[in-house]
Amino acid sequence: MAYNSIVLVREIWDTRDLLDGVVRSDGQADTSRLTTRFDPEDLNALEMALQVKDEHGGTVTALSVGASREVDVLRESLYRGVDAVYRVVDPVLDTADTSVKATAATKAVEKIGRPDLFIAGLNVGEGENSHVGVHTAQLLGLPRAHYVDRLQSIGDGAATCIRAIEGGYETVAISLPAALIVGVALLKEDPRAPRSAKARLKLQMKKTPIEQWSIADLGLDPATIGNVTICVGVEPVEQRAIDSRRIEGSDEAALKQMIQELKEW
């Protein structure tokens, strides 16, 4: 049996190597000095959907909420083998909180057609309330599994997956249609580790039109879809100064002393 998936993909600020001055005195980032990247957890979610397609057939659709800035995650999704892509773009989304983005994503999923699997990355650096995928799954009324490490099997109206819990792993069966919220892949051999873009698809999909919808196209009124959570102030906390000490690996006495100090601490 073939299964259709919709994957929520997002472009995020690349904060892996913050330059001096990027974080302002008010605690906010100066985004004019940052580049962007494909959210790594969403890449893992996309890989999971593509593996389902490879094994069982069906389609993979990528959905993005918000205008593209530098990295067009939808075109990058096409380069990896998805079948269709859609973008929701509207001025309302420029300063939208998680609930607004999730509402837009929910309407977009319903417009595309409810899938067997809705898959999204676990988290994204867009604010402390940052679980857009989780909120979308809830609005869609889908049963969901969080912190999914891998999809073990799918069939007979259910998906069996292994998810991370405190102190180990848990195997759960979840009825279809369902939502899987996927964590980050840290190792190359991790089953969620994303495949690379294909040169052949880059040539084929370089100029493929990407369909865009506004908030109104989704049947939403921009005047009534305002933010639920609004940041009204930020109080930065001074970073704690950490003393460092260099110890030569050949200095056994110094190493023992350091281990003792760590134990006492």
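Each form is matched to the other, and the largest set of C-alpha atoms that superpose within 1.5 Å is called the rigid core. All values reported here derive from a predicted model rather than from experimental measurement. Numbering follows the first chain given and starts at 1. First, how it differs from the form predicted in complex with the partner chain.
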Contents of the next structure:
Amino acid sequence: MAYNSIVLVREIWDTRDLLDGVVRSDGQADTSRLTTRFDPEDLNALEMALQVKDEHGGTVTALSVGASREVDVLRESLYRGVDAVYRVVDPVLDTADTSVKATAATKAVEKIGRPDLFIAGLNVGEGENSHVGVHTAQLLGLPRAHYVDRLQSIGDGAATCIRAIEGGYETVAISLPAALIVGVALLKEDPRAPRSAKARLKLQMKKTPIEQWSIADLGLDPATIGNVTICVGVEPVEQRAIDSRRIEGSDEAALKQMIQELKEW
Amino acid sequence: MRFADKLRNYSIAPAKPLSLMDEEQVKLDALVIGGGPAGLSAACAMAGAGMEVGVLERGEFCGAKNVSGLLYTTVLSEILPDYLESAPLERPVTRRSLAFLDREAYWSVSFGSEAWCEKPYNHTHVVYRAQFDRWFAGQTEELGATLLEGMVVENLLYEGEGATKRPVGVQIRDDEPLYADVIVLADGANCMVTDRAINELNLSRGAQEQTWAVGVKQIISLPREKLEDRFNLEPNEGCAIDYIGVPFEGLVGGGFVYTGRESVVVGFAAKAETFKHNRVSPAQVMDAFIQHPAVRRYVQGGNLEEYSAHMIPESGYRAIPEMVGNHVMIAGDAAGLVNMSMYHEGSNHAMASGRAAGETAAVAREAGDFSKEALQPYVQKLRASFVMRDLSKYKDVPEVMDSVPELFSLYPSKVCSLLIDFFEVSLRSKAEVQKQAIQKFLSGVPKLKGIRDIWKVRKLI
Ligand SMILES: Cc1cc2nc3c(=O)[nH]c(=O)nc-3n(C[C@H](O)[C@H](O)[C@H](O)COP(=O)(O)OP(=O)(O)OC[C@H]3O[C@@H](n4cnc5c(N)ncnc54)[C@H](O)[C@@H]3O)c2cc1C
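Switch from the form predicted on its own to the form predicted in complex with the partner chain and give that structure.
Next comes the full complex, this chain leading.
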């Protein structure tokens, strides 16, 4: 049996190598000094969907809400073998909060056609607070699992997945169609690691037109879709001065001492 | 039918993906291996001539792991004449210095010119390769080439035997092969692909075996005003200081300090095997260099932003392999085209050779002949250009550097102590001070050796 998936993919600021001065005095990031990247958790989500397709057949569609900045995540998805991509672009989205994005994503999913699996990464940087995927699943009325670490099997109208919980893992079966909000903890040489772009696809897909929808195209009214959240200001997180202490020695006693000190701390 | 409807259709019968994705061999006019200055210049030339070109770069993006200090821009200014407006250049080099470091003392000479403060700034800029190569790659893409980043070429694929053997494509790690009429090898200093191709195609290696220098550098950020104060610079000025002396004692090599916009580059390059002889690690040398009072003053209080290291082919002219085979050309560091004299010129040579290879490929394509003979004009172009002329002029450099190790330690420290002794303020008479200084200067070096060394060292200039 073949399964169709829709994956929500996002482009985020690349915060891996921060240079001095990126945080302005008002606490906001000076984004002119940042580049962007494909959200790594969405890449893991995409890989999960592609593996379902590889094994069972079906399609993978990538959906992105918001204009592309530097890295076009939809094109990058095409280079990894998805079947179709759609982008929602609208001025409204530039300042939209997570609820607006989730509403747009929901309508877009409905327009594409409801999938067997809706998959999104969990921890997305850029102030999403991990809301959009979950919220979209909620609006779509899909049963959902969060913190999905791996998809164990899929069949007989259900997906069995392993989700991370405090202090361990839990195996859950969820009936399809379903939403999986994934937070994969990748290990070294992990079979869940996202595949890289394929040269041939890149050569063939670099100019493929990408279908774009506005908020109105989705049957939503840009005038009334407004933000639920209003941001009145941002305060920088106080930097805590942390005194590091070095415990000399490399034996078990030193280790025990460190654990003891951490406990008391 | 709408795209969405189409998709829904094959969700019912998911027989075959989009027609574009049909499993077929992909063949381009040219493939370039390596998205550094050499590869991108080759790609620009070929794409500009209307060829379909793919640039395979193993880094996540071009420049991700590339390292260098100064960029000489004479060739770049011909490839992309607008580079001064759009390239991410840190600062032009409007003042240069040579400095000799003793343990605590130092001496230096500085020179510059007003003309260097104006376009084209003596064609010398400090650049950060992560930004510069990325920009260059973007320009190459605009000319029509396709950047295939994050792709590691493992090997070339061949057809034919003996004199007709030729590469027809490349094997990419975890991916299908790609095919092309002509391949430009520009995989830089650590050129595994080129190395194998030389063996496979039986190309002759240089008369001398290639040896390597290790280049290490740090980027240290400093507030702009502080930096301009410390180096005595106006906002659109920059300086480059080259060092030899004590921190590099026993090594064949030297250090440098270059100014970025809001950061300082501190680094050095030295012959790889001399580290072993001296039982020091590059990191230790870096520490000693950066802790030297003459260097520390510039970077004090700054933040370390980047620490990187890279190999540099340092044997020059005599180690250059045959650069052309059937359907293939070798450019840049992969061919060892680095001038290790006092000019340390690599990236400009890389660009010149890449461009020459690209232009040759475009002509070969018109004639429909990519045989070794048809690609010979690449070598002729290079021989006629400053690249091979300079490399030939400096062909003795590696030998001189090896045979006069005193050049990097004893001599500079002698000059240094001569100056320090000469200008020592004391109650002794000047004549006495000077006589003693000169005596000390001359001690410990046999006269003949000194003269012989000076004669040898002229070849570095
Ligand atoms: C510390 C240091 C200081 C330097 N200072 C100067 C200076 O002041 N002035 C100067 O002119 N030169 C300088 N150089 C030398 C200069 O950096 C090089 O000569 C120049 O980068 C050569 O360009 P290239 O394109 O041949 O090689 P590179 O710039 O090395 O580019 C080669 C590219 O090929 C890619 N690649 C390699 N193998 C593969 C593969 N198998 N598959 C896919 N991609 C691959 C690499 O990732 C890389 O991006 C310096 C070098 C160092 C290390």
